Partner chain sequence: MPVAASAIYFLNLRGDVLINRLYRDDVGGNMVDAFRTHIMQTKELGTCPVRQIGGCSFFYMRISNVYIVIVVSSNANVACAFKFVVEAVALFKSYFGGAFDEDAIRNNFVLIYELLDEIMDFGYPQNLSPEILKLYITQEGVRSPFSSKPTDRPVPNATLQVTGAVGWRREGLVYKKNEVFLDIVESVNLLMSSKGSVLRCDVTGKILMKCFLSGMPDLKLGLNDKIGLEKESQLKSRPTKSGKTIELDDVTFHQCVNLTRFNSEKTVSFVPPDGEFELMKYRITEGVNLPFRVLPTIKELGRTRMEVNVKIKSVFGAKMFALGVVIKIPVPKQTAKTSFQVTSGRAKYNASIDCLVWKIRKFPGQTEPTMSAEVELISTMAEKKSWTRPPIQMEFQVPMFTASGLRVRFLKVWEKSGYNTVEWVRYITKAGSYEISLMSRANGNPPFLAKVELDEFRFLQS
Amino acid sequence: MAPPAQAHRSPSPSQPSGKGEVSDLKSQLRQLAGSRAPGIDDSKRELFKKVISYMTIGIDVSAVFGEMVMCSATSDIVLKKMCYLYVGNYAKVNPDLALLTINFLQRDCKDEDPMIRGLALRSLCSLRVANLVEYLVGPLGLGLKDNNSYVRTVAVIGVLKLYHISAPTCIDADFPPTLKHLMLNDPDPQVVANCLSALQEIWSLEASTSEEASREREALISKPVIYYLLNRIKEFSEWAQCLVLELVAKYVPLDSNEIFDIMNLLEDRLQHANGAVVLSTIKVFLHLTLSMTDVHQQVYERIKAPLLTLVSSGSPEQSYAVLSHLHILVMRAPFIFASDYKHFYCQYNEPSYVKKLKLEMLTAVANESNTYEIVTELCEYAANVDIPIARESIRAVGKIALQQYDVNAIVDRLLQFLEMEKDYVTAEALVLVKDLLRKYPQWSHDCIAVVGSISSQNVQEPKAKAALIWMLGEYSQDMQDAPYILESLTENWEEEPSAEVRLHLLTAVMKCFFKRPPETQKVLGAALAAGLADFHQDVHDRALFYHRLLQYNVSVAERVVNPPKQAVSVFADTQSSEIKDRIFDEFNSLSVVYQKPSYMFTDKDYRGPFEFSDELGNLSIAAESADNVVPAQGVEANDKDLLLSTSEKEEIRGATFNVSGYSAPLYDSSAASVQSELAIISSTSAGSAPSSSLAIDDLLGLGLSAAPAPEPASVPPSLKLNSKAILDPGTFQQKWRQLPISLSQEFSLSPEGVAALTTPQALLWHMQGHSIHCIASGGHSPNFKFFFFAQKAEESSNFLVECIINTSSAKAQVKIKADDQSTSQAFSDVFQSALSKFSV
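The structure of the preceding chain alone is requested, in the form predicted on its own.
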C-alpha cells in the first residue's frame, strides 16, 4: 500500500526551499574556495548575497562559517565587505567561531589596499570578544601609525571599542597618550575629530578612579587645545564642528579679549547651512557672554537672523527643533523678538506641532505695541478646521489678556467666542472668562450678561462646565436664574461623570445659598445629600465638611466658603525659573525640545508611573485584564461605613460616649426630608458646636475631640525580613515569569489608609519601613498598582508581590510568589499586617 501523499507547500522565494539548502551553499562555497578560474568572483558574489540574505531574515547559516572565511582570500572589496559583515554577526553569538577569523583578519590588516586594511581592522575590533583582546593590540598600534588617513580614522575608533571590551588592556597599551598625540599633530581633520571624541569618552569614564585621567580631561579644555581646534574648525566635517563647539562651550576664557577673539573666529559659523552647527555656535556665544549683560543682549540681536532663517528653511522637523530653541530665548528676552512676531504666524501647510509652538511664541512676544495684530491673527485661527489648533489659539488670546495687554479689546473678542455656535470654542472661552474674572473683577457685569445666556446643557466638557458653575456660584447675585440652573444640575447629579464638576457644584450651591438663601435652601439640601452619597472620596469628604460646617455655625461657614476675594495678580507658572535656567544650560540638546531638564527623562526617579516598565516588560498595568481591577461600583457596603451615624459607630466600637442625635443626611428626593434637614442647619446658633464622636471631626479642625477605643494589640508576625534586600528588575521579571502563584488574597484598607494613598510614593515609604521594597509602581486614583519584593533575613529566599489597590472600595488584591512556597502564608501575614498599619 502506498504511503499517503504529503500536503504540498510552495517554498517562499526569500527562504530555503528545504533543509538541504544550507548544505548546498556550503558545498558550492567549498568548490569555489580554491578556484582561480576567470569570473570566479562573480560566482562568489551571488553565493555571498544568498548567505547574507538568509542571515538577514534570521536563518542560521553559521554552518558555512569556515567556507566563507576560505572564500575571503580575494582582492574583491565587495566580497570582503560581505564576508566581514557575516563574520561580525556570528562572532558575537559564537565566540568559538571568532577564533577562525583572527588569522585572515590580521592578514588583511597588512594588505596593500588601505581600504581593505581599514575594513579588516574595523571588523577585527567589532568582534567584541573578551578572549580575543590580545589580538587587537598589535593591529591597532600599526593602524594608528598607518600612512593612510582612513586606516588611522578606523584605528582611533577601534581603540575606543577596545576600551569598552577591556579597559585595562587599552590603558596598559598606552593608547590614550597616542590618541592625544594624533589629535594635536595629525594632518587629517577626521582623525583629529575621532581622537577628540574617543579621548573625551575614555577620560570621562576613567576620571572617577584616576586623578591623572581627571587632569587629562581638564586639559582638553585648556587654552592651547581650544585655540588649536578653533583654528582648524573650517577643515572639520559638520559633525566634528559640533563636537569642537560643544567643547569650546565648556571653556572659561581668562578675560573679555579672549571672549571677543573666540566670537570673531566663529562669526562665520552662524551663516553655516547646517542647523546643528549654527545652534552649537549660538550656545558658545550665549555661554561666553553670560557675565557680560550688554554683550549678552547684543548676542541675542546677532543670533536672531540666523535662527529665523533656519525656521523658514528646511523640513518641519528642523523648524520645530529651531523653534524650540527660539522659544527658550524668547522667554528670556521677549522684547528683542517683539518686532519679529510675524515670523511666528502659522502657515496653512505646517504640521500641528509646529503651529502649536508658534502659538506659544506669539503669546511670549506680545506687548503693548503688537497685541492688536497678534490677537487679530489668533482670532482667525479660532475658526480653523484643526480643532486642537483652534483651542490653542483661544487659550493664547486668554494668556495675552492675563498679561494686561489691551484687555478691553480682548475681553470683547472672548465674549464673541461665547456667541459662536461651536462647542469647543464655547468651552475654551468659558474657561478663559473665568480666569479673566479672577484677575479683572471689574469686567464681571459685561461677562455675566453673556454667560447667563449660555445653556448649561450645551456645555459638556468638564473644565468648561466647572468654569460655568464657578461663575454661577460666584456671581449668583447678578444672575437671576443662577439658583434654578444649579437646581437643574443638582437634579442630574447621578448623570454627571466628572468629579471635578460635582466638586464645583457643591461649592457653587453653598455660595449661592449665602447670597440667596430662600431660593437655594432646597437645592443645598439636595446637593449635600447627593454629595454624601457620592462614591468619589473627594466629593464625599467635601459634602461632609460643608454639612458639619453649616451645623457648627452658618456665619463661620460663609466666611470659609465665600470670603471676600482679592483679584489674582499673577497666575502660577507651570515651570519654575530654576528649571528654565537648567534647560538654558542644556542648550542645543533634547532638553530644549522636550522642554524639561535631562534628568527628568533620563533618571528613573522622574520617569513617572512604572518607571521600570521597559525592564519589566509585561508587568504593566495596561496589560492586565479588566477583571483584575476592583470595580468601584461593587463596594457600596464598605463606603457606607463613612456614613454611619454616631449611634451606629458606638455599637461597633463598644465605647461609651456622650452621643448626640446627629447623623449625616441620606439622599432623599422628597422635599419634606430636605427641608427638615436644612431646618436643623439654619437653626444652629452662631456660638454653639454640637458634640460628635467621629474621629474625622478633629481632623477638620472643629475642636471636637473624639478618642476612639484602642484597638487590640496585634501579634507581631514571626517571619523576619531583610531590611537591606536588593533585587534588580531583570531578575524580578525572570522570577515573576517562572514562579507559580503561591497565594492570591484580598485585603481591606482602613479609611485612614485610603485617605493617605493620594500618590503611589506614600505607600512605598511605609512598606519599606517594614522591609518590603517596591520595584515598580504606577496608576492614579482610584486604581494603583505596585510590585513589591522582600527577602528572608536568614537566607536569600525571595517573595514577589503584585498588589492592585482600589481606593474607592478600600480593597487590595494581592498575588504572592515565593522561592520557598512553604513560607508564603507567613509572609502574607507580614504583608497584611504592614498594609493594615498604613495611614496618614
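Residue numbers count along the first chain shown, from 1. We call the rigid core whatever largest set of C-alpha positions still superposes within 1.5 Å between the two forms. No experiment lies behind these values; they were computed from the predicted model shown. First, how it differs from the form predicted together with its partner chain.
Residue 366 shows a C-alpha shift below 2 Å between these two forms [criterion: core-superposed Cα displacement of 2 Å].
Once the cores line up, the CA of residue 128 ends up 2 angstroms or more apart between these two forms. In the core-superposed comparison between these two forms, residue 726 has its Cα shifted by at least 2 Å.
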Contents of the next structure:
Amino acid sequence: MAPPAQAHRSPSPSQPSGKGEVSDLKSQLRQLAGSRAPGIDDSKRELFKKVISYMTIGIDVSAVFGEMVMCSATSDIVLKKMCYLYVGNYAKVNPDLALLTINFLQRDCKDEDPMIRGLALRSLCSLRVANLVEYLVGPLGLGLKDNNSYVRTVAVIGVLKLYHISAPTCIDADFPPTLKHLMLNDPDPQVVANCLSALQEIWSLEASTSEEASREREALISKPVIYYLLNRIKEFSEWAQCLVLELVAKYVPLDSNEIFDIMNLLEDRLQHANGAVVLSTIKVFLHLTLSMTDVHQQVYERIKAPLLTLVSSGSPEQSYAVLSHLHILVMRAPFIFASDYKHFYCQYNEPSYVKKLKLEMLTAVANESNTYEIVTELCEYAANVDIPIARESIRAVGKIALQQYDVNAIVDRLLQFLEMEKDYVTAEALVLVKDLLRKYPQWSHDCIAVVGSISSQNVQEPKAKAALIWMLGEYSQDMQDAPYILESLTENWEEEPSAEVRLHLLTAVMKCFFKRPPETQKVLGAALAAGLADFHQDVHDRALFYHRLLQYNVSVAERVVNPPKQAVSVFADTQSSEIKDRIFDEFNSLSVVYQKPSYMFTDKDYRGPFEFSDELGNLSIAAESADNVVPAQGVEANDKDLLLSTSEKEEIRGATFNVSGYSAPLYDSSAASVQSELAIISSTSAGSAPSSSLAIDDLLGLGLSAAPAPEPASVPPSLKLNSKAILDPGTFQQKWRQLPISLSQEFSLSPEGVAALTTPQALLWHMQGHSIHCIASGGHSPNFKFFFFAQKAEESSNFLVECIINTSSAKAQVKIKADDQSTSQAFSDVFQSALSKFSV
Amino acid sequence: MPVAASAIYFLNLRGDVLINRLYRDDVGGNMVDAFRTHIMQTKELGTCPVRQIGGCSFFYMRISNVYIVIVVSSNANVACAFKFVVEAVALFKSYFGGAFDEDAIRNNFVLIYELLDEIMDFGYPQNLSPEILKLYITQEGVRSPFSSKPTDRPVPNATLQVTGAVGWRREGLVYKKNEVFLDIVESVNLLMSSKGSVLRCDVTGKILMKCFLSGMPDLKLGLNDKIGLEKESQLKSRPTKSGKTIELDDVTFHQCVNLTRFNSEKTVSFVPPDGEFELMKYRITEGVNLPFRVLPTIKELGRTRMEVNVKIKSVFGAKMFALGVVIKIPVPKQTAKTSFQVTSGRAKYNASIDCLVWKIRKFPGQTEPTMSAEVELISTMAEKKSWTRPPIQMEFQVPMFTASGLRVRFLKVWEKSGYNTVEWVRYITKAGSYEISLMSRANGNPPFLAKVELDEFRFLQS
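Instead of the form predicted on its own shown above, give the structure for the form predicted together with its partner chain, please.
And the full complex, kicking off with our chain again.
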C-alpha cells in the first residue's frame, strides 16, 4: 500500500521532521475511517486540516494516502475539498496510489450536487498521471453535457488539462469540436470564455502538425465568431472580457464601417473599473485604426484620460504596468501627453521603479513649450536622496538637451551639476556634457571652462573618466592644463582598472600631441610605452598602431587621429523600428514591460547561455556529466573509443573531419599572422625610413630599439611550436592511452572568451592561430570538451591536451600529456596564454 | 492569453512559503527558490515588480508582510496579472474580515486553498466576486477554527447564480428596513512650493456604496457633474440651474453600472450588488479646492541651529472641521535637541523618521495655527553630505467637504414592490500625497541660485 514514511524531506532543520506526527496521523485516520459515529466529520476535519498544514509547510505526508482515500467517503463538502486537494498534490508523484482515488472521484462525478460533481471532475483532471487518462474521457464527456453551468466550466478546462497530459486522447475523443459547439451555443458566458481559452491553446499547439487545426485557429478570428463574442461582451466577467478583446485585436475588419461599429460597441469598455479591460480595449482601438491615420490620432486623444486615471489609481505595481504602456505610446505619438506632463512628476514616496518610468515619460513628452518646467522639475530630483533616481534625472536632462534646439538653458543647468561637488552627479554630468559637445560643438567654449576646473581625482567612474579624458584630448588647445592633467593620468596608468579609460587616454594623448607637441611629447612617449606594455589586447594593439603610424608618417597620423569632425546630428537609436513595431503588435503584454518582442524572452534560443533556468535545470545534469567524464579517464585502457562517448561520436566525428578538411589553408594564414607583427616592424625600421622611425622613438623618449617590437605582456613563449603539426587520430588515441598525465590544471576564462564559445568552432580557429590544433571536440552548453595537440617546432615531440570548459563557471580544466615531460610546464604556459586571449 | 499563470506563491518576508498553488506543469516546482535567490536575497527586491529569470517571468507584490508571486512562462498580460492579485487579496480580506497578513493566511490556509481553486483554473482567472463565491465557499471554521457545527450543504441552486445574468446579485433578498449608504471619498494629491504656488494637484475620488435593499432594485444616481447636467437640461429643454458644476476628467464604474446608458444619457443607473461595493471612481484636475495651505519658513542658522516656522491655514468653511491632522516636517538626521511652540495641538520630534510631527486632533475651518521650533544639530565631520530637504507631508480628513465640489443631487430607487428607502450620504476628503516642497525652487537654495530668472528670460525670447 502506502510507501514507508522514509521519504521525508523537511525543508529546514527548524521544522519538525514530521516522522512521528505522520505515523500518529495515520493511526488516527485509520480509527476514523470506518466509524459512523455522530460528529465524526468534525474530528475528521481537524485531522485533515493537520495533514494539509503539514503538506503546506513541506512535510511529506504521502504516507497517509491510503487512509485519506478511505476517509473520503463522506458527504461533508469541506472534507471532500480537503481530500481532493491532498490527492491532487500527491497523485503525480505517486501514480500507483492515484489509481486508488479514481473510484471515488468517478463516483463523485455522478453526485446529485453539482458542486460535488464539479469539484470531483476538477480533481480528476488535475491528477496529471498519464496512465490514468482513459478514466478521464467518460466523466469529461458527461461534464460537458451537464445541465449545470458550474460543471461545464470545469469540464471545459478539464479538456484542456487532458490535452496537456495526453494530446492524442483528447483529439481522438473529439473534444475540440465539442468545445467549439459549446463556445458558440452555451448560455453561460464563463463556459464560453473557458472554451475560447482552451481552443486557442489546443489549436495553436496542434497547428504546427495539422492543417485542419490551423484552419480552425484562423476561424476563431473570423467575422461570425468575433461578432458573436462582441455581442455578448457585456455578459462576460472582466477577465473573460480581456480574453475576448485580445482576440478581437487580431481581427481584420473588411471596411471602415465595420471598424467604427466595433469601436462604438466597445467605447464604454474604456470606463470599466478593471484596468486590464481598459488596456485591452485600447489595444483593439489602436490596432483597428492603424491604417486610418486621422482616426488613429483621434483614438490617441480618446484614450488619454482613461490611461492617466489608470496611472494614478491602483497599486504602484499596476501603475508600473500602465506606465510601461504609456511609454510605448508616447514614443509613437509624442504629442499625446505633451500638455499632461505634470502627471508624470514623481511623488516623494513612490517606489523607484515607478519614478524611473516617470522620468522616461518626462523625457519623452518634453517639447518646446514644456521643456522649461520639466527640466526645472528634473533638476530638483538631481538632489534626491535616492542616488539611482538622481542619476536617472541627470541623464533625463541630458536626453532632453539632445532633443531640443534651444539647449542654451539646459547647458547651464548641466554645468551647474558639475559644480554640485557630488561625485555621482559630476560623473553623470560629464558623460552628458561630452555627448552635448559632440552634437553642439559651438558650446565648447562655455563647457570647457567648467570642465577644466574639475579635478580628475574626483572622477572615478570609468564612463565619466573616459568622457573627461575625451574632452581633454578634443579641446586640449582650449584647456590650459590639458597636457599636464593627461600627464598625471598617464603616470597612474598602472592603477587604472578600466581598459576603456586607458584606450581613451591613449587617443587623448595623441590628439593633444598634435595640438601642443612640445608640451605633450614626453607624455606621449610614456603613454605609448605603457600602452605597449598593457596586458589588455585592445590597448596594446592601439598603442602599437599609433606607434607604427607615427613611425610611418607623422602628418598621416595627424589626419587619422585628428580629422576635422562633423557634429553628430542624431545619435543612433538603440532599437530598430522593426522591433518597435513588433512590441507594439504585442501591446498589453510583457513585451512592453521588457521592451523587447516576446520571442526574445520566451524562445529558448534567444536567451543567453547563462540564463538561470538552464543553470538550474542542468545543475544535476551538469554534475552527472562531469562525473561521467572523469571516470571515463580512469577506465581508459579498455575503452576503445576513448575520446568520444558513443552518443556524441557521429556528430563529433563530422566536426573533426570538417576541421581537418579546412586545415591546410588555415595553417598557412595562421603562420603568416604569427609572424606578421615582427615582419612589419622590421620592414619599416629596416627598409623604408629607418632614420625617421628612430628619430621618432628618440623624440618620444621611448628608448626602444627599432626591432624587435616590445611585447611585454604577451611574453613570447620560450617554447616554439610547429604551426604545421600533424597527428592522425589513431596515433593520438594511442599516445593518450600510453602517456601519464603530466599536468592537470584549472584556468579561468575571460567573459569575452565565454561569450565567444557560443560557437565552439571559434575556439578551434583561435587555438590554431597559436599552433595548437584540435583533434576532437564536443559537448553542449555549458559543458564543452576539446582534445588538442601540438608539436615542438624543432623536434617531433608531442603535447596532448584534454580541455573541459564549463561556460557557466568560466573555468577550463586542462590535462596535459607530453612526450617530453620536462617541457610540459612551458607548454602549459603557452596554452594558458593562448586560451586567455580567446575572445569574440 | 490574458494570464495563464503557472503558479502562485504566498511568501513571508523571510521567503518561507505560506501557501502555494501550482496550476500548470510548464514551470519547475523550484521556482520559489529562483525567486528567493534571484530577487529576495539581492538588491533587486523592490526595484522592479516584474522580473524575468530564465524562461519564466515573476510578478510580485508586497501586501503587508506577505509577498504574492505569480509565475508565468508565456508572454502574459501584466495589467491583468496585477489586477488579479489585487482582486484576490480583496476577496481574501472580505473572507477574513479585514486584515490580510501572514497570520491570517496561516489561520485560514484551507479556505485559501479552496478559493485559489475557484478563482483560477489551469491558470485562467474564473470568478473572483466575493458576493457569489460566498454562496458556495463556506468555512464556518473561519472565525474560530475549533468551533464545530455541521456545515450546511450549499444551497443547491447557488451555482446557477454563479454565472447568471445579474452575476453580482442574488435573487430573493429581503430586508425589513431598506437602506442605502453613499460615501463620497476623495483624496487630494498636491505638490506645493514653500511660497504657496501649486505645482501639481489632482483629486481621485470614489463613491462607496452600502446597500441593504430587498428584491432587484434599479438605482439611478445624479451628480452635479457638468456633462450630466448639460445632458439633462438638453433632454428637458430647460436651462441649467446656476450653481457649481464639476468637470470630471475620467470616470470608471463598477461592473453593475449600465455603461451604454451612461454613454447615451449620462446617467448612472444600476442594479446594485448586495452589501458594500465601490460604485465609481473619478479623477479631477481642474478647479480643486485645497483644504489647507501650508507656509513654511526654514532658516539654517549656522551649522548647528535651525529655525522652523510653519503656518497652516484651513480654507474650508468655518463651521466644518478637519480630523486627525498630522504635519510631518523633515529635519536633518543629526538633530540633537528640539523645542516647540504651537498655538494648537501637540508637536514632538520623531527621530526614527527624522521629522517634527505636529498633530492637531480637531482643526476648525478658517483658522491659522502656527508652530515655531528651534532645532539644534550635532556638528558632523561629513560636511559635504548636505541635507536633501524632503518635502513636508500632511495627513488629514475633512468630513462633509469635497475638494472637487462634487455633490450627490439625487439617488432614486425603483423596485417593483415599491418600498420606501432611506438614503444616507456622507462626504469626506482625505490627504493623498499632500506635499509641500522645501526645495530650492521655493527658497532659492543652491544649486540653482539666481539662474532661474535668467533661464526664464531666455525661454521667453525663443
